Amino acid sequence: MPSVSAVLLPDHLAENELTDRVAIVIDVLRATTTVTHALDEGAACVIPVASVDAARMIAHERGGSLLCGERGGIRPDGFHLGNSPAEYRRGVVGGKDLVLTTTNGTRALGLCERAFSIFVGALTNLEAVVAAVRSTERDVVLVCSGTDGRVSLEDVICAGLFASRLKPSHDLDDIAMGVMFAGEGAIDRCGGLEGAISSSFHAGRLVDMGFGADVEYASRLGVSDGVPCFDAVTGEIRPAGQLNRAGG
């Protein structure tokens, strides 16, 4: 029976840790949450990128790409998108290569290159990325992608609710385990999903900052069936079956 894995920050992955093994990132607030919905709206692909300058650099090199991203939960200057999913509507972005830069959740897709598969998570798809990592027949890592280089409890519990559906078919480790019992932990203490979420540091700080909209659309679970998938030779998340299609 394959395996399940969790990392709490992608920085804590060993380095052999992700070799043959299928990686689901998670940033529930926000970037493997617009990700999700950006190509369920009907965006070509989206290039996650590392830094606002390398962003800056392949968005103008691909012409008629769209340059998306926030440092700080805020849109840099001259960036056309921020890293809110409800600014991703199919007038704006459908047929369009992204290029997308974000604090943490780009990062972290970075950082799981080796995977044999590296899939996006959020609570929005859970469902469906948990048919196709079963599919896979493969181990499991789980990677948060944190806040600012401290756990979210947010991914934490999205994690934990991975690590739950998968467990009939998985076997979990002590870590992958632990993520579930947080989880489920917090979703009790806070009387569901969607208080457990907005009850994380990072929620706060984003409703703060008026985009308590985007923590409650993030907190919902399974309204997407997308399965966006990040070829690391290409630098592209498609969704899974348009890379099946092109033979990855």
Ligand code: MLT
Second form
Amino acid sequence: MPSVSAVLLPDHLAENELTDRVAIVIDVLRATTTVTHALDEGAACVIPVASVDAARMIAHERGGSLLCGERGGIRPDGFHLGNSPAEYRRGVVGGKDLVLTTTNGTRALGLCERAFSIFVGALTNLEAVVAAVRSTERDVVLVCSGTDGRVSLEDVICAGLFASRLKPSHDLDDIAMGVMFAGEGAIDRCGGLEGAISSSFHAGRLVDMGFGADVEYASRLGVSDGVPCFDAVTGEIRPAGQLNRAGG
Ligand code: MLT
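Alternative state: the form predicted in complex with ligand MLT, after the form predicted alone:
First the chain shown before, then all remaining chains and molecules of the complex.
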């Protein structure tokens, strides 16, 4: 049986931890939710970039692309789009390459470049990603992006749900079991998934900034069939079926 492990922050990944393994990168609020939604709405691809300067340069080189993302939750000057899923409508992103930089999520994707396949996971596409990952029959590492170097409850809850869904077909190690119990406990104590996500620090910050609708959308389970995969060779995230290396 393949295994499932987890890291609470991408910086906790050991040197060879991802070799021959599948990574599921999770940033519920909001990067991986936004990437999933953008591809659902017909974006051609998403190019995750660590820094604002690099994003500006790549967008300049890729004519016709849109410059997207946030710093401190806010769209940087000159960017076309911020990091709210609702901004990524078909009429805006359809057929476009999106150059995306976010504080934690796009950085986490970059840190997983050594994995065999890199799936973009969120609550919204949880069931679809579980099915795709299961079909690879490979060991899995759940990679929580966190917030500014701190563990994020919403990512731990999502990782816990991934672990729980993969349990019938995979062996969970102690950390995977731990996130599963933590996620189940949070959902139980908060009266449901949305309450649990809302109780996180970053959700509170987003609500205070006027992004409550993003938190609500990101808490919806399985509303997308999208399985975005990051190909670290091309630097692009595309739906799994469009990549050779994705295995999905
Ligand atoms: C991130 O990558 O840090 C997040 O997506 C931040 C945000 O909520 O925009």
